[in-house]
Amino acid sequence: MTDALALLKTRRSVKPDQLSGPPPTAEDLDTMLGIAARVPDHGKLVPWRFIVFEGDHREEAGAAIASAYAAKYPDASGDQIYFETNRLARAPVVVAVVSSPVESQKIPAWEQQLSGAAAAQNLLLAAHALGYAACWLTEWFAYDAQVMRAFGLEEHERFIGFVHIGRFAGTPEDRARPALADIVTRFEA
């Protein structure tokens, strides 16, 4: 088995509040990001970028979090506000990946939002390749009209996910894979 094939195998998700530091380095974090960069993108038009959340600035993008939670749940506790004021503050490092189309006659939005899904994944794929433990979170804040103009979305963007990152010690468990005979048909006409 080639060490690509190895990677691909073992990669694992591991829960934000799991993950340790120290964070990645400066330099392997702009590592995970150009490698997340180079996916299928139709057209060159990059349809996405990223939002990264490390250091104080994880608690103060959850106070956003928590404005906004406070907001939809007025009756909210205390351990509720707080929870949500360290959504972020969870891992070492967390990565938004925004969908942000473009306007194009040839290549649809969809597919768009594919090239932006394939970023994620890449860059899921580029922490385990660096040692660390990620994970690819889509919470209810991801959809949240106040959280995403807090963050600087566009009236266009979306949020595809939150990946956390950081460091794991042990070994992550393996959930259940599904069976191919059950996800594969092979087309005969």
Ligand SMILES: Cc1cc2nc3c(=O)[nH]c(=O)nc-3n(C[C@H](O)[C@H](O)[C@H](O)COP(=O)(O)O)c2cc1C
The other form holds:
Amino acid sequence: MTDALALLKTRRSVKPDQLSGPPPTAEDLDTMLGIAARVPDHGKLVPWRFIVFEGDHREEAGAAIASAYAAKYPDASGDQIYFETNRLARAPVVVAVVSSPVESQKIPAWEQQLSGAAAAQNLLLAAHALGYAACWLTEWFAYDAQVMRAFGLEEHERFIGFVHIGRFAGTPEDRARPALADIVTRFEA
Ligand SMILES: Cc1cc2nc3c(=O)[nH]c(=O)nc-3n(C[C@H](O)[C@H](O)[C@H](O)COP(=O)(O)O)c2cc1C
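What would the structure be for the form predicted together with this ligand, rather than the form predicted on its own?
Once more the chain from above appears, this time first in line as the rest of the complex follows.
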């Protein structure tokens, strides 16, 4: 098996609270982001962008998440507010992949969103190839208008996900994968 195939066959999500530091080096993060940007993109529209949350800025972002949570749940406990403030600080670095479709007569918004999802997947694979572990999450706040505004999203943009990246000692156990017989058919007229 080639190294590339071995990597593709062993990628596994690792939950944010199992991701430890130190964070990826600046060079490694740039490599991951460059690979994330190297995806199929019908019309070369670049209909996605990335927001990096690192260092103390993760808690600053968390404060915006907690504030949106408090607005939704005025009776939230101190523990819940603390958890929300810490949401993006569980992993050493988090990259939000933002779908940012552009007006196009030719390329449907759907295809532009799919390209963004490919960028998120490439980010996971690049992290894995560099020896990091990662996880693609949306959680409730990816869909919250107050959080979207706080993180600078424009009206036409939405979160594809928050890719949490860090280190994980050991090999994560795999989960069951679908049997090809259940998901593959061969077209016959
Ligand atoms: C768009 C998207 C959003 C996701 N959001 C969450 C989430 O909020 N919480 C969660 O536990 N898993 C979420 N997942 C699933 C995990 O990323 C992951 O795929 C899952 O834990 C299975 O692990 P695997 O990647 O090793 O197969 C999401 C996946 C996708 C594609």
